[in-house]
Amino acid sequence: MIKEGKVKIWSDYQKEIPDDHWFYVRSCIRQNFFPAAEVTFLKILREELGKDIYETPRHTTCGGIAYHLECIPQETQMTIIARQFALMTEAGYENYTCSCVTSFGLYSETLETWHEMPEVEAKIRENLWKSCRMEFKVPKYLAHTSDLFYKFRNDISAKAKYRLVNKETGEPLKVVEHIGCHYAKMFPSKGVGGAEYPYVLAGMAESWGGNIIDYPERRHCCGYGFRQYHVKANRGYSLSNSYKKFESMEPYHPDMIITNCPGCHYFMDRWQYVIAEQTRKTYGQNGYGIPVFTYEEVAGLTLGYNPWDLGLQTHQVAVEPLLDKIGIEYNASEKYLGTGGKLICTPEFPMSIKCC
């Protein structure tokens, strides 16, 4: 009976993810933090998997950061989203996928609100027409971009050149997966696996050869929290959350961290540098940090893409120890080269955490 109940609960948190034909919107902060990740997402879907995925330069931010910081009201934020849906409708698509988990949470919230309160949707349609002379259909299906890579994880694995395996020992790498709060916690039924046991990243890592590490603070927030970071006086709270996670995972000696949220990726990468500079403590091996990757970057590495084309030189924590552990080929002298092979600059390295 208990087993049957668990099977029923698990089935409630599964998603039907369409196979093709997606309207895609990028993340405003990912384009600034790790822009190559989104380019890699499109490259893998289009060139490796032959999928139809469309984007338009006319799309904008979803308004999420301003909304969560209480800089704009919900009605304004919903009108911005309505315009995104209008662009999708105009392009002839009905499956909508977004790169940012904050956007995913807001799209889910908006659609649920409109479902429960049709009068709100009617007001937003009026706002959109008055401001833009545009109309829209709601998406037939909404997914986060990590859902798509989860769906196609075995197809990617079949094309992989490398596995998440230690080339010397043959053992699977120890992988920490970190799920963005706005993916699983706001609307658990919208994510793969719900809030407590989301499987979207774990499924990818396992399919690509890695072993997922469980640890006490696995579901703890990275600490971004919008007002925890964007209000300068509150940034200590943001750092403390990430510190708590690193301290909790340290005894398990993870080889890497994989995330599906642009904020989580950024802060779990950058805060390791801050902690090292403040306390001289590092969480990786031999004075390095634990490298943090987006799921697109990990997929690209397994497919044999050049690490610098994936933008891994923009990470604060050095990735080379992991590349060496897997046996991925790379040219260290090309790390900071720009277009045309010209050296952009060599960054100033921190004092207390090793960087290659």
The other form holds:
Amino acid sequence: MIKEGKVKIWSDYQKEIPDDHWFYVRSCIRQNFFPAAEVTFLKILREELGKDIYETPRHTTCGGIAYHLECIPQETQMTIIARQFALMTEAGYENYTCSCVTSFGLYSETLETWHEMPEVEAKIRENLWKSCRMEFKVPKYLAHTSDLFYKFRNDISAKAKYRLVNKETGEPLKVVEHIGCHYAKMFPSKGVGGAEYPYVLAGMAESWGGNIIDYPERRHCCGYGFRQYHVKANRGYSLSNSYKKFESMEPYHPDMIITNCPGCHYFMDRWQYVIAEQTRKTYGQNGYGIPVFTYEEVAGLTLGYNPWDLGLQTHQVAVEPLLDKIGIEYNASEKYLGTGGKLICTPEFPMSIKCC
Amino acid sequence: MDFGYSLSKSSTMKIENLENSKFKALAKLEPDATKCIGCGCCTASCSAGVFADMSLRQILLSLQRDCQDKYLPMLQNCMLCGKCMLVCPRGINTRHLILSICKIYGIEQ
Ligand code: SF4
Ligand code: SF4
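Return the structure block for the form predicted together with its partner chain; the form predicted on its own was the one displayed.
Starting with the chain above, the whole complex follows.
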């Protein structure tokens, strides 16, 4: 493509991200599997960057998984979302940010539906009033939480204790960035860089010292795809999609994977174990896998947080070889200690993929 | 370990390694061959497809990916009725395209 064309597309896909005062909602998958990532997100925004970010225990799921599995109709799902907006309105906020890419896609879809069909919005307002006696204003700005870290990437970098650099060679680490499909593939104008040049994670990784790998299946789905995974008969398809990505990135020897989607993080981490069990193949060095992180976990690492406070012990693929490569200090004996310093348990190690 | 589901081979292909000289010849004769978006409207509306195997969408994809051997015999089921031409959103002259595929790939209609 000619350069002018690229520049034009790029400028069309820039997104306005307000600086402060956000209403925050969590992700179902992350709360359960990687809860420390969300805690770290709030900690960095509040304590490192001094931002005002509000959350309420009254918020619920967005209904995304049930909606994409066709267990609930769109009207129900939009009413759930309307209730979240009502909580935001009640709290006096106008900027809405969500931790989940599925939710982000759904909020974008709902707002777009209401924009195109105001009668649907009216119906949903009526549903919400009848069911919860609540009213709402639509958010002025909607952002995925990775948009916020993208915006503040250089501020985080300025405070960083570590860089994404190999401490022995001084070379930047080779980073695979994986962006959830629902971030910008459905509504390109809603994501930083659109669907063609999504830059949200690449921007962070570069700012924190890493080098992005551009491999053939870079934009391929991680394979989760709701019904592909949740319907057991389709599960092999889900696994095969991740496999296709790993096979494609393997020749570039990635050091790490960063994702912004809860499902992608979960499956790219866990499927490496399943692939190893089925084929005896591992993709990292010396029999290990390629560690997979959320952007908050990576930010936390660069800021010098304790890896076990970031919840990295809940990952399937061992993170220690990467920590050693960067030179991050950690205490291996504290890996499975609970908050009171008591050993919670030590997991059973798999046979075919090396763990620490 | 048996998880109750299995892994399929990666379907990634290197386009630069494909032997597609015939497809190039087809595209030269019939530039419409590269316009198809694989929507499947032709297949959904095909009367022959109800009774026998006929899927123009699958055939076109297989030609582009150089894995056509399994799909080419489908062409013999086409009745050349032209219904697919009426529904194609890309305005492809599908009947003419089908005849050209037969000519280049040596299929008797
Ligand atoms: S022309 Fe052939 S492919 Fe098209 S609708 Fe008729 S029978 Fe089907
Ligand atoms: S209807 Fe036209 S565009 Fe769609 S698959 Fe058939 S030939 Fe291709």
